[in-house]
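Quick heads-up: it's one chain on its own, the form predicted on its own, in structure tokens.
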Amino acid sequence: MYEIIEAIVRRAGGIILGAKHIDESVQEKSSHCDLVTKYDGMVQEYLREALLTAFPEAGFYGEEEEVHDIAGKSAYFIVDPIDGTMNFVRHAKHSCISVGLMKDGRMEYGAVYQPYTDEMFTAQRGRGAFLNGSRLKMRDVPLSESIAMFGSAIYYRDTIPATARLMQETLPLILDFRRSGSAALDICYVAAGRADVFFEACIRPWDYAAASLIAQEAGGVVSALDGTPLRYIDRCSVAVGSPSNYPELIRIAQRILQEPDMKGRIK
């Protein structure tokens, strides 16, 4: 069953690899830093048609034009056709396709595909996480031995002060920061041991759905920054780490959340 999803996602990656004249199709969505190209729509439409042909009983929750066909569905796909659109527009070759399958209120399967490197991260609930078929195991290290990845939540300008405070508080405690421009890949990199912790003050479900399961199945802990469960149907903050560094990150975030001028800055 899940091999079918992986094959569909790989074929969708071919649309990204074959993209030409990307600059000519760029449009703004909510702001000048929130971009979309014709290829975002092309990848999403291919995924919607192929996935729902293979799984006609499922719903579809996609980023572009916010296609939300999930009412009354016990299972539905949560899809980001190109996570890292700014990277895609700038030809940075660091973008991915993210497809998560929600079933009965829980993430059941996730696939995150980086077509430029041909890296397919996958996970099925209770059966582990994998990179191109090799099992993943997250590094379990304290914050002092961690490389932290983060997202800037740049679409939600009211979160900028909270992001800055989180960086200010954590930087003296960690090895270093990384910022890649793709939350889904960042979380998968934590699962793969390329980094050790991830946070972002506000992102949408298609950015984190598939990757959150991959991180959990690799041995990680995933939640919102206040420690509550991810919502999957709305925007929220995200924290990902190991059993050793996750509690340290959450303590820092909760302390910041209690500051008077930070209330409401983390979703």
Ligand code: IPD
Contents of the next structure:
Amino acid sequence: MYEIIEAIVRRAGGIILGAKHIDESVQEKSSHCDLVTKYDGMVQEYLREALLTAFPEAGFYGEEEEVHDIAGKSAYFIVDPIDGTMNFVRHAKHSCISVGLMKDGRMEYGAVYQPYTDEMFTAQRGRGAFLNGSRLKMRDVPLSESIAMFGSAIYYRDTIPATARLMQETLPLILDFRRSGSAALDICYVAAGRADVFFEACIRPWDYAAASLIAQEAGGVVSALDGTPLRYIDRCSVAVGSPSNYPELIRIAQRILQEPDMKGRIK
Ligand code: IPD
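Can you switch from the form predicted on its own and show the form predicted together with the named molecule instead?
Below, the chain from earlier opens the complete complex, with every other chain and molecule after it.
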């Protein structure tokens, strides 16, 4: 059944690969660092039509125009048509499509597709995580042996001091940082063992929904940075790690949250 979603997502990747004159359609959303192109809208519209034709009962929660059609739906898609829009605008070829299926309050299925490398990360709850059909198993290492990926939550300026503190506290403990510009791919990279831990002080559900299930099904632990469950609605911080490094990351974040000027800066 979920092969249908995968096929739809793959076809949507063709829109990204065929994009021309991207620079001419760039617009600012909340600020000059928060961009959108006509292709974000085209991919989302294609996904909305195709997914809802295949699953007419489902709702749709999408990034562009904040389409929020989930009232009364027991199942709905959480969609980021292009995660890594800034990379897309700069022709960096590191962006993806992220489609998660929420069912009865839990993530049921996730697909994250990187069209430039033709990498399809998928997971179904209880059935494991896969990259192009090969099973994924997260590395389980302590923070001292971890590569950390992170997001800067740049759209939410009030979180900047907390991100800086998180980096300051973790950098001396880890192997090194990576910052890629796509939270969904970052989390999938952790699932695939290309990195070991991920954090961001505030992101929206379409950036992490599908990938969070992929990480869990690869043996990882996911939550908000204070250790509470991911909220999958509106804004939330995200922490992803393995059984060995996740508790250390959460301890650091909780300690930072106690600092007087850090109150409310991690969502
Ligand atoms: C963004 C990317 C980025 C993360 C931001 C996200 P977008 O998504 O995932 O890595 O730091 O918080 O909003 O705007 O490119 O879809």
